[in-house]
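Take a look at this one chain, the form predicted alone, written out in structure tokens.
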Amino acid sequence: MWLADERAVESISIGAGILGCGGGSNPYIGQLRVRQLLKERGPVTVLSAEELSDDARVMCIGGIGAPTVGIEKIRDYQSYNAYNALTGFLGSVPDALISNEIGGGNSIEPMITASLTGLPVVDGDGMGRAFPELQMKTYFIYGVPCYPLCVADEKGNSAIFSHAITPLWLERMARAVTVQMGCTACYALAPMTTQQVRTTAVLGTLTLARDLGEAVRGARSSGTDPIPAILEVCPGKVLFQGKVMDVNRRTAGGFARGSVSIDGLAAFEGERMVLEYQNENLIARRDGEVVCTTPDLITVVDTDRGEPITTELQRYGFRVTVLGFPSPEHWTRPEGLAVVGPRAFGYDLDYDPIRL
């Protein structure tokens, strides 16, 4: 057990931005929302899955929508609204909360509801990174029902899906409602058992995000290179370094879609990398050759500061480092690749694991 105070949340927002592969909603905005509650109510308790009682019930809290909208239409307490609507529908309350994904602001979205309810948050999530679609959760891949689910907006509207024939159908229905809510909303999922959390979640990811953030902040304060500090905490590799030259971005169907072109600098002089994304970075091509694909993590950070740069904030002129990290093993099994491998996103590519 540990306590998520203001410093921890600031570090988590940096680390979750790195793990989020460019998505998961803006981490800086997310931590600002949580820090205000922490000032008023004190820190949130974070429990490991092993510290849960065997009969505990754990509710997943998350956000849904396009990151490009989320930086202009800032979330309020939608996750708390979704929690209240769903617990009212179910007639019971959970014993703890857990994140849908460790990416960006979604990593700390459960802390808003936790602060307002006094519930603890479990150290884990349903992705080990961020993915753009609702069905892309380790919970669902490994047997947790995807319903009932409640989607809520900032106006007080909520919609409860009491049944869906597949997680993909739930995504389609919830996405349609989210678009009508303004392309950004939050949701709450019917509670899981402790055993389901222990066997389907990617565990320890809040701690990993916090430690990554601490490493970046430590490098900044000492004036050292943040890139080696990141790779020491979370083993991965530098895929590219350069200057952002072109950004092709659009909001369509409730997603941010597009590509980023980066011209190489230093050891990569004369080369070009193109990243393709749907909320999150999915494919990295170096001079036309694929060097990293989903479900491995592709993340972009500011070369000098180690600050994660989400897809909605990419701009011409940024000096960036592209990092690659191995996927959690949950996704590299056949059942995981069927949902989040390159072919699941329409690419005629087979998954080739990153080699460190």
Given for the second form:
Number of protein chains: 2
Amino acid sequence: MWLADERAVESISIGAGILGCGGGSNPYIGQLRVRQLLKERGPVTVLSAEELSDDARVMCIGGIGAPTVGIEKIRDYQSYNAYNALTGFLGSVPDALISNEIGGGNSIEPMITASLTGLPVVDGDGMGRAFPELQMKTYFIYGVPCYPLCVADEKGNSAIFSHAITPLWLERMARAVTVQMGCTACYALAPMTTQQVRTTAVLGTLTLARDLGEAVRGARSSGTDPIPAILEVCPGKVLFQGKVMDVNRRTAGGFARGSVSIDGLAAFEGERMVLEYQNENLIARRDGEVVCTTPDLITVVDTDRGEPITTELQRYGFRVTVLGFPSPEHWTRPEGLAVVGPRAFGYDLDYDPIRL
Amino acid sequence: MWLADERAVESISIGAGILGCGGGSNPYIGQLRVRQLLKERGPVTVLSAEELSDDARVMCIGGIGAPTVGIEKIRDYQSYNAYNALTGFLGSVPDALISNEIGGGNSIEPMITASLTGLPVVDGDGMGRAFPELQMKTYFIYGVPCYPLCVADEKGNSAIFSHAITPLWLERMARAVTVQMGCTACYALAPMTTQQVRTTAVLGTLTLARDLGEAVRGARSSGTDPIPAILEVCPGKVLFQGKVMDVNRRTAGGFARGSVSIDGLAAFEGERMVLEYQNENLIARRDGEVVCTTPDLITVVDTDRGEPITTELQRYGFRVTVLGFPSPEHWTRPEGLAVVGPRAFGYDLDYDPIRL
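Output the form predicted together with another copy of the chain next; the form predicted alone has already been displayed.
Okay, now the whole complex, with that chain kicking things off.
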């Protein structure tokens, strides 16, 4: 058990940006929203899955939409609205909350509702990174029902998907409503049991995000290189270093989609890396050759400061380092790859795990 | 009180086709579906609003989607699925059902659920015709809340809109989900009170539709002209007679949209009428001059047989009569015209009531 205070949330937002692979909603805006509540109402309790009581009920809270919209239409208390509509539907309240994805601002979205309800949050999430679509959750892959799920906006609209025949159908319906709601919304999922959390979630990821953020902040204050500090906390490798030359970005179908081209510097001089994304980076090509794919993590950070750069904020001229991290093992089994492997995103490629 | 048996349902479907202004879902397919159930389970009871007990709770049942899709993807028991999901959400069952719109197949959609549950249906509806969008209901105009409302498909997916800030927001969200469900679905609305039904519904419309259908069938069997028989039951006028020359039809945004051009015959020789529709006919132009607009009813029937022709089935060569009927007064007040007048559909026109 530990307390998420303002400093912890600021660190988590940096670490979650790194784990977010460019998406998961803007972590900087996310931490500003959470920190304001913590300032007013005190820290939020973080429990490990082991510390949960065996009969606890844990509600997943998350965001849905296009990050390109989320930086202009800042979230309010939508997740609390979704929580209220769903607990009203169910006639009961959960004992704890858990994040849908540790990547980006969604890592700390449950803390908004946790702060307003006094509930603890669980140290874990349903992805171990960020992915763009609802069905892409370890919870669902390993047997947690995907309904009822409530999507709510900031205006007072709420939709409860009381039954969905598959998680993919849930995604289709919830995405369509989200687009109508203004392309950004929050959701709450009917509670899981403690046993389901322990067996399906990617555990310890809030702690990992916090430690990653602390490492980056430590490197900054000591004036040392943040990249080795990141790789020490979370084993991975440098895929590329260079300067952003071209950004292709559009908001389509409720997602941010596009690509980023980076011209190499230093050891990568004369080479080019292209990253393609759907909210999150999905594939990295170095001079045309695929060097990393989903579900492995592909993240872009500012080379000097280690600050994660989300896909919606990429710009010409940024000096960046592209990092690759191995996927949580939840995704590398056949049932995981079927949902988030390269083919699930339309690439005619098999998953080839990153070699460190 | 009367019993809707197979003959009554067949007559209602003709009358509802006439009142449907070209939309409201295909009435012929609707009656086939209902008659099959009546054959197996006996007739459905129709109660007038006066016969409802004062403390009854009445659930509105309807269809949503594009009629162009509905004739290829035939509805199953979606309305019963919506009924079950909503009563599960509410924890109670209603005492009776009522139609969303008397126009087209939706006039008898509640009879599917009525037959499967044993509930009666109320002799009335929420439009007195058909309109394409959810917010276009006399219920909502005159104060009935538009939520919770459940949309369900035939596969097992259901979405409950537990709160919508306006009926228009409900339409946006429900339409988006309907498009995902395959562009045709059914819905159930949280029950109204008897008092709400009596003061907001267009009453007696199942009887009117049945009588219209009987008049058409009577004319057919006696070999007389069905047009005067229709106008005797439901006062209106002949707007045009001729031959369909051109049909422009597309399925867009969850609706059937387009126009029909008719070249005049007999008294209308040398003239042309163009009807524009969004599921239903909205405006009639005779040689370019507007002669009838929403909310007045614009309906196309086969000249010889009096059979209503819905917009999704219009074809080159049909010999047709275009009829106009005055709108129910619910729509001609300012609060009604704001939602279904010509301007609500984007026409820069004031409503000019049809003169008989």
